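To begin, one chain is listed below as structure tokens, in the form predicted on its own.
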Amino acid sequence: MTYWVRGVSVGLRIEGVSYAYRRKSVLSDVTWTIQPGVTGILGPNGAGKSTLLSLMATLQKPSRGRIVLGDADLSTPSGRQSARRVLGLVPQRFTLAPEMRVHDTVAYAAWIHGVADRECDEAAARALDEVGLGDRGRDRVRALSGGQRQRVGLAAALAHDPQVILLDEPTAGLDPGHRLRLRERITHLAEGRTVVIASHLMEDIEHLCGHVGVLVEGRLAFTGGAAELHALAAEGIGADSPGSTFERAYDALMARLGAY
């Protein structure tokens, strides 16, 4: 039996995880410990970022290996059921009913995640406040901008007060202003939680994440902080090259691994 303590951060352990789809290897022997705070997953298209996130979210099961959230083993039915109580997921693509009111949308998400009927309204109000939409609860979803809809999706994932939040390309398609505001919200939400972000946007990872994992062809090629990435990939980075130091370090690492 797994017991969760509200407000206590939990981490993830990925132990020798491999995953194949129709006999094609997508992930191969990934081992990684993810601590509370904000962790980013980077890698070229097709590297396995979204697949790894879906395994963490219990949407799929590894072909080999296991993922442990706190002390819940996600390779077992009871472990997956227990972990879902403390997991919140914002997938890369999600659909909101345009005619529903914002508050009702998030309250329904709370109910789906097991929040008691009498507590769903309060849970929705709290989650909308967390993402800065507390004053838009009575609006129809169709009246919101793209950035606001993205925040409604985030509120829906937060409605049951999860300790682990998984975000797949959370700022994709947003203009720079909305992207900045959503990043600010994610930074706020990470206090006391474990947040994992899969993104191809270097700027998001650089500004949000204390730790980074780099996937290349389904293998974990690097784990560490931004400073460690800089040190690992420092050779061959020209001071006059375009992009931030973080971007240049990542590019140098990709070139060294033959990913480009």
Contents of the next structure:
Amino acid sequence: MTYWVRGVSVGLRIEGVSYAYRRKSVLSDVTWTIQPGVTGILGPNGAGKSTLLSLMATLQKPSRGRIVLGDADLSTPSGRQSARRVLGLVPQRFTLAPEMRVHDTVAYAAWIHGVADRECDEAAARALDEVGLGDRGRDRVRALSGGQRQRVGLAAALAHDPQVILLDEPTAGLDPGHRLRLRERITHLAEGRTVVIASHLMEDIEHLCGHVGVLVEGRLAFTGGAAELHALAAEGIGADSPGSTFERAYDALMARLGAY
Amino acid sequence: MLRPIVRSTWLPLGIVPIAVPAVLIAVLAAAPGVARLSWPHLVWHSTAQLMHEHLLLSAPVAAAGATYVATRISARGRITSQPYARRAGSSVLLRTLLVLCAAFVGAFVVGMAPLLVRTSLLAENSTPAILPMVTGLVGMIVAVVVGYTVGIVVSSTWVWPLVLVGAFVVLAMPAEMPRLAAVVPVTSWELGLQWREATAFQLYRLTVLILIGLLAARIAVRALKRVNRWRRPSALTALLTVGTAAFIVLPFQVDLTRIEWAGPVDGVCEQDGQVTYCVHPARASQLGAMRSGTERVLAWTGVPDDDSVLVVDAALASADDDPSGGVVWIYLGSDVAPEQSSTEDTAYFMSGFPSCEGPTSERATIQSKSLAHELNVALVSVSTAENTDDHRVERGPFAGLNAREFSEWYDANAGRIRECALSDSDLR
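Right, and the form predicted in complex with the partner chain of this protein, after the form predicted on its own?
The complete assembly is shown below, putting the previous chain first.
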């Protein structure tokens, strides 16, 4: 049995993890240690980012290898059960019931994550404060913008005060303003927690993450600091190619790591 | 800020998605029984049966309501339904079903309550039949569980109208396929007082309902915890599936005894000269009315001097009783005044109809049957009219006869009437 201490960050160890779906290899022998703080997983579509996140979230089990969260071995039922106390996941795609109140949505999310009934209202209020929606609790979800709905999803994942937060493409589909505000919130909530962000947006990774892993075709092609990643990308940026700086850096990086 | 009375974790969608179907269920459970509230006589036998017959409209609404709630809060992809969450699965299922069942089954009971209360006030010498009532409640619970499961598995909100229509069709099917009554508790068939669904049959149906409910709940739990693929079912789920399927198919292969006679019961009787009147104990208070209705006919036909007449509530008949066997069977129904039933059924008997239709009817001619019919019509007509000395039969072959003349004619032809052997020559 693993005991979790509130406010104490926990890391993740990924040890030789492989995963196959319908006989197709999605992840291949991934070994990586993720420290507290914000870590990014970068990679093109289909690289296995979401799969790796779902394995960390105990949604699926690796075909080979294991993931250890703190002391909890996620390959064992008791380890998964224990880890779920401290895990929060915002999936890439999720839906909200538009007719529900924002507060009720988050309070119910808190309840399904194990928060006691009497504490759910308080937990929802705290989580909504954390994502900057403290004053929107009584509103219906339908009254919120896309960015605010994304923050409701984040609040739902935070409601049980998890120590590890997994975010799958958190800024996908948001306009630049909302993306900026969401990044600020993520930076804020990362204090004292382990946050793992899967994204194919170079700018998200560069702005948010202290550490980065790059997945290419299911293999971990790079691990290191954001600055190292930037330097690696900068070497290959073609000044005359179209697109933003981030797009060109991403393209150069992927090319260097063999994604194309 | 005021603390909410009911926490949002119990009613995350608010009260409306629960309250609207609940009100509808209460109305639909009550509506088919409204007419009965004005009936002077009610028996538990019928009211208890209505507890499962009234599922026809209520259960589809309960199922569709549960489907709607499931799709709004726990459908795949909802942030409020995460397979990795600690309470995903049975905890979510139990809490949601608790709320839905409390609201929908409670509403059903509220809808049935006026009839139940009225029956408890009017029913005499009868006690509530437990199994039919339990069947009704279990039927509602199963409707909720199945509706919820469909919502979880399909996940699209727009499946609820299909569930509404589908559940109604399934519940209406036993009317056309009686064997399905072993699985579906809406039979559309009101049973006589001393007749009932066999206890084994009722227990069988309850078992099927419980199995369906358990299987649906099991599927719902698996769906709530499902990530991508359906995992291979556990041994328990496989066993439940096979068992439920076997229980559903069996009544189509084996003829299960559905209805049985509850056995003889001592009637409540009284004698008046040559006539003895008997009613079922559950209708003891209707004895006087039955006697009064019968006497109106006998006032025109008289009572044969050398004979005694037995006027008996048909609820006292056994399966072996011959309907033409010399007993005046009165089919008392709660929705018809007992006087009227008694008059009509006595007139039927006194016009010789049992012989026209019974085992000896091969000797009856078309003409004799026709005359028996005319006599029956005439008897009902004069017996239900104000009975005065100068009242005369208004139409038909007996038109113009007053009570005395009619009695004399009847007395003279009693033997032929009884044998369904009247001919035109007897009318002269």
